[in-house]
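Shown next as structure tokens: one chain only, the form predicted on its own.
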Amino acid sequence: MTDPARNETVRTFYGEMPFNYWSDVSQAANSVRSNPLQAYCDLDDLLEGMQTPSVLEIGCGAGWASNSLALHYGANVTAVDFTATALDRAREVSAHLGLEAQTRFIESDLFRFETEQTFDLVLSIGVLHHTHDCRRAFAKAASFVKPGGYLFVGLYHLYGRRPFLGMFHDILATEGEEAAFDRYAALHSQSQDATHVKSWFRDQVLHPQETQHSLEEVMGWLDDAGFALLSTNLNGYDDVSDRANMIETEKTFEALSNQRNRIEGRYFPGFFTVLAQR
């Protein structure tokens, strides 16, 4: 069962300003054009691999990643959201790269989105730790994937998610939100656009609805679904065959999230991705 309440939370959080949002159109383009999708070195490889891939991209936003993976990998993506207003913009974005006759973005609560379509590749990127169950939404991510296809999923991390968010929850409590934000502003100094910086603000400080988890918790989910880990960013893309070593390493990222984001001042949200086949 759905959760109508938070859901609403949610979706008005986002209404107001979605994540990952551009202060206008053509911001928006350029940085789908710079390939952000790179910065997946795993997903990129993969990707560069495969010809006209079909795509399934759950929690969409304004469509950075499923307007890429038009752009880049030649992919023919649907993309489902339940923001009306991170939707208009994604669609803006295609229209403005042509990548409409490559892209379709639905409005949708993933809970309650169906399809008979199942897909080479599904990726969810920050979004299933904001429904009110990441268990639940990652079971029905992985049911779209067709047989030998792949699942990329990114999620907060339980150890390495703690610090950041203490952090800026003490200066929340003792500084304010202005203080928060400004602090944020110069961990996170990649963007110039006030707007864009905001949107990341909110979704990773202020954000109503967040849930954290482990690798060692997504491998179980990925063992229960029938897939089979290939890598994953907590080991550095290294070798995935000694679940116990890597599952003792990533407990050591509450102490490096600490020494990274409030010894040496560098952002370090605590977040980490899986890739995986059917």
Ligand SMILES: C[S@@+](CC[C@H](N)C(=O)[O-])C[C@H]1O[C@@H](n2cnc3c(N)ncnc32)[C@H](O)[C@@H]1O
Second form
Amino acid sequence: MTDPARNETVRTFYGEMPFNYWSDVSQAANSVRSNPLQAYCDLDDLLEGMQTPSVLEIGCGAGWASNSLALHYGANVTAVDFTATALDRAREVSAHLGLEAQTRFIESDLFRFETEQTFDLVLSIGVLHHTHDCRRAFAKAASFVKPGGYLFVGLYHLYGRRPFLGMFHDILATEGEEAAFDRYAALHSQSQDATHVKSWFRDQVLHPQETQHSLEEVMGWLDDAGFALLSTNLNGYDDVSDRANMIETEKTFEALSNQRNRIEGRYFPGFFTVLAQR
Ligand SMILES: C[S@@+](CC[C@H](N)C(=O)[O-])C[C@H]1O[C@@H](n2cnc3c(N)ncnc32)[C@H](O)[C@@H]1O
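With the form predicted on its own already on screen, would you show the form predicted together with the ligand?
Starting with the chain above, the whole complex follows.
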């Protein structure tokens, strides 16, 4: 999908309801207090070893990651998103947690965002695959990393995502949206907040624009941008020197995703992360 007008469709979609949106600020703040970034153990380890890192978040949404970076790792965070409602919430949570001095939330399309500053860490979680040109968005994010700095990106996975989407598209076509929502809510059982679950369901099942990507493809993008891959969740954050093996292994994620989603009824949306160094 290479039509830039798709970005406006995406902005409208999130303007109706941002992703990961709690019904109130205090629940959002509690989620930040629990430090959801620890789910990404390579990123958590990296941040634990950094002193007041400068961080740019591309597509910060309602701000859980930016506010967690500031609260738990002492980061100074610049965060960009083009959805005003999401940024309003991100600022409210920042104020609630007393993080205003460490966080700056900027309304901008990522393709138009410019700054002279480069950063110790640039991260973008679940964003670039919702643009009209994921590869260009990836290169843009990478361009803000200092020499020696880090890039952390999360994207939908070509192999792991298809069974998840296929299952929900089947339910949508045969039983309708309510049934698809009920199925999603059953899988996503960790949240009791109806608004929050709805915001995830829309994002993960009803999205008007997404692309999926492979580790093989992203390793090529990293090579082109002058980055070395350090780790990925696709191999459990293990050694990344055997590229051929990782490329073969990632193809097995289609079967794994089928097993998890359709047979075991476990949540497996098909998402992968890479941590790389410039
Ligand atoms: C799935 S949400 C992820 C938000 C956040 N990273 C998180 O993990 O909660 C995708 C976000 O990307 C933002 N986004 C998508 N395309 C964008 C663009 N071209 N420029 C700026 N933000 C964009 C949307 O507004 C939305 O907040």
